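Let's start with one chain on its own, the form predicted on its own, as structure tokens.
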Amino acid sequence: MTDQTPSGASSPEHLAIRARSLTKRYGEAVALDDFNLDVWSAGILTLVGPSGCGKTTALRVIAGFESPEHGTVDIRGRQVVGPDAMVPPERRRVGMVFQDYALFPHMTVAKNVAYGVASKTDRKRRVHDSIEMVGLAGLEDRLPSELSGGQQQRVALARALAPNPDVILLDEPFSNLDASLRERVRRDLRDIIKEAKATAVFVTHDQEEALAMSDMVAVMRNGQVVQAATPRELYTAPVDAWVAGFLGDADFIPGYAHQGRVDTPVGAFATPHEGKVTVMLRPEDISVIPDPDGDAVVVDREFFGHDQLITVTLPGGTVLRARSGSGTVVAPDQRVWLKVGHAVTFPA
């Protein structure tokens, strides 16, 4: 796993979660295989990966709902999973927001939020502050059935925040919302978590959501974290071609690197590798320049309003995609030049 230390988090005491060498099996199926993860305090980390890669299992092991066969988990420096430790979920100081919110249908908003607050002395204050923080003041006496999906999610978040946990874990929290509501609620929840200075771990299968929500993203494959970094680093400097293709659009060109460079149909690029390589190009890093003498030919154009995706073919049959602003005017069969601003190479 790539070691990424956010600014101001220079030593282990800044870790909210430290998971090491976790292994979890369900019969013959391996859900976690030497899983390692660092989650820094007061930040949002998202676990993302294809279905069945172990994201939810990792969250459930951290929460205490599953027991691994091997490995350790420390929360705020206290071991909660290990050879001599298996702290029950209610004693881990972890707040959980489930995919279906898991609200009690017969309880009001206030009673749902109060459910996890053990201390009677400040329960009323914690409930009030949490409901105020998520923007539901005035709805304390409503039942979940009287709320919208976005409001129910806010109740679930308020309930997780109310006990003042060390970390909040959210399992696919936006999956039950329609597309028009999802983006707005996602922004709102990020703002709420940041305002609360909380540490949160999200699980999602949506790559765009992971990049937009997070301070750090951990990409999982086959029960392991294969790269953990800031969203920008993951997108611009993926650790391998699989991560590159998983996180956004990318085209790949085979090449041969020699003495620090690789030649391709769209130019030469610097590379630290030698021998056979794969060159990754993101569509937004390719500019299309209309010119009747250009060596590339437009074969398709998808217009989205704010931008467009232009597919071109090069001499030799290489096909690439370029993402351009709506001001670039091209049509199928038109000749163009391509200008590439950034490329990443991987050993073949």
The other form holds:
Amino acid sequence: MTDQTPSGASSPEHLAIRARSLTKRYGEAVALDDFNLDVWSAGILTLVGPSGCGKTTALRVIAGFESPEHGTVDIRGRQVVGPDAMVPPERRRVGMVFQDYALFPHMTVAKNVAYGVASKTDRKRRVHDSIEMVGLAGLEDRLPSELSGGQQQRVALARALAPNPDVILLDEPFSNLDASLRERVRRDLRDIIKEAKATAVFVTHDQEEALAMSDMVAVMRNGQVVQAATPRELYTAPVDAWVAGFLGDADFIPGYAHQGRVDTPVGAFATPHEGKVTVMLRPEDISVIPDPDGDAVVVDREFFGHDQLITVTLPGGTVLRARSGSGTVVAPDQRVWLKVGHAVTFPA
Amino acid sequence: MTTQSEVLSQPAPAQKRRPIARWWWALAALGLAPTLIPTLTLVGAVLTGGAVASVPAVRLAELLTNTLLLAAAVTGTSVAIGLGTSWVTTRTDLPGARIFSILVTLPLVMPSYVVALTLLGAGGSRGVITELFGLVSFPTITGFWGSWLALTVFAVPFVHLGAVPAISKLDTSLDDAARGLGSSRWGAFRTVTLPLLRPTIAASSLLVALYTISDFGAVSLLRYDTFTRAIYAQFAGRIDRRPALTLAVILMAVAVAVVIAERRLRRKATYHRNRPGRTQMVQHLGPMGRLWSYTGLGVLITVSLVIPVTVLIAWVSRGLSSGQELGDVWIDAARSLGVSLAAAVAAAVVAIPIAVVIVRDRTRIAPVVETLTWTSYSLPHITVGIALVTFALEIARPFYQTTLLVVVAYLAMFLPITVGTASDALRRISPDTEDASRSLGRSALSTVFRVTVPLMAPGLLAGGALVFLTAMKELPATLLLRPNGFETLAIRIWATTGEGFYTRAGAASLVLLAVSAIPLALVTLRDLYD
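Okay, that's the form predicted on its own, but what's the structure of the form predicted together with the partner chain?
To see the whole picture, the full complex is given below, headed by that same chain.
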């Protein structure tokens, strides 16, 4: 996975977290199965995958709440999980923001934030700075129950950041927020983490959220990281059809590759593979050009305002979706041409 | 991309059960030990022959008949009365229904031996009723009828409290549906309402039956020969404990059978529909309906509350005005307070690790632990007393006749109370809260004291208050286990009533009721502010 190194950092000292061959079972169910992950310092990495893929377990193993049957975890070059090491959570220097925030209901905002700051001398300043940073100055004496969901989350973040941890872990931090609030809170949270120059690992099942806020995204399936890369690389060059489909809308058409080329009803594409392949097309990479001589026929059109999704059939019966701007005017049964900008091929 | 996120947007179910540290298990096992001792001792006594004595079959048949007869009579009357009061106070438009509901529940603070005392003090030539009305000598009601009356007064509040939730959750639209299908009012009650209430009625019946067969205070003072009275007679002043142990084992078997039946029924007792759509019509009472309701409630409250309190006050003031000594009632009160408080604190502390295991542990043994906490709770207290005496004499001699053993008995019998409230409190605390404390640099132990226990505190306090209340009133186990001369309020009331010193018994009773009211008020206040 050395190819995922961003901006020239390459030595292990720059690794905030290094997890190798982690395995964890709950009875019969396998939560982690040869899980490997590198998290680079001062960046946001998101673990994304469908429910039950093991992403929360991975986070809990890194934090020290679960111990794996096998494998190692290093945090900043220090082994915290391994054959000879099982460092308890309180000595890992890992901050955690929980899905339900897990604020101490019997303590004020200031007490919550101060809870993890060991040093007595600059506790006051650290608490003040952390609360200031998350924009909650003036609410120090409130109890968690007197705060809104978004404010509670900020307290949880301030509490996790106050002890100045090596890395902070966030488990589905937006799932308890109103959909209308999420986008703004997500941006704010990202800005705070960037400003604090903290290393953060998010867990989410929402691929859009993962792509939007991360420097790196690791896609998980069945207890394993199947691909870790920058959001753009992941979206444009998924390693397999499952990752492609998980990250966004995609249509797949079968084809046969020969001498680096594969011919499809929508044109020929270059491919590194030979023989049977699957060609993945994203709707936004397909343009629709109305033309009475076109070989494709519009079967359906969903108009969303900012764009529209046009479903067409090709002569061979292949159905494709195209996302285009609202300027293109088409109606069902109209003949069109398709122009494909980008395609990815996988061995079938 | 909307399709993906919609499909996957349900949050993964949070893992509420976590691996917990071994020392939690060790502490829980330690806390559970006192509860297991009585049953283990009795079983051991059976196996080693310590509880095998020949009790004449005729005597056994007599005790069994007496005990079951009383249980049947008390159950029948108190369930009928309790259902009536709960129905009238929750499902009709009777003015003052709430106040009546509280007044019906109030006798709950009166132990059965105090009710017995008021019966004895009311009748007879020196009785309060005779004195008030002057002309006729009101008879003293003792024996079967006295015990029946005393225990019915004692049991009605339990039935009332158990039936109120079930009745108030009944969906009246079902009743209306039956009426709409052509049933008469009585027909609808018989074919719809009554079957819906049947699990509640059955569970209440068995609970009252259990109280009745376990009761010692009322039957011993009113001289009605049941198992508990016979056990005490066999025990007091005899060297051979085997007959008492044998009777105790038989009584335990009867109690266990009742408990098992009750638990089975309770599992099924969820007929009532509880959903937003249910309708709750309130029955309108006409003038006659109101008259009958007020008369019934009036008679009940007079018998269960007004007369007992009047009798107690009358005897005390009569005694005071004639210059009688009240005895060492304050010293007795201090002893009662001491052991009850110790039991409350012990039960609250011990409940912490047990609740952690029950609520948090994900192994299959956790539910077993929950069941085990109930081991001694449902046993007749006199059985627990006999068992602990035997245990002390044979295994833990230094503890024989110590206050420590009394506290251990309370802990054994009342543990599920604090475990219940502590577990409820802990269930409301997300385990993430404790994990958060750990990742903020606190050790597991520090987390217990800074997060877990403070958050459980309201539950521990409420449970402790209830244990205190129950321990203050406890008689039979205290009687058997106490050190010589260690008179608590309960024992003073029982002993002085038995000797006919109703003034001293009345004074101790009033102090007991006053002290008992304090934790009850605290718990009620907490519920109000919850």
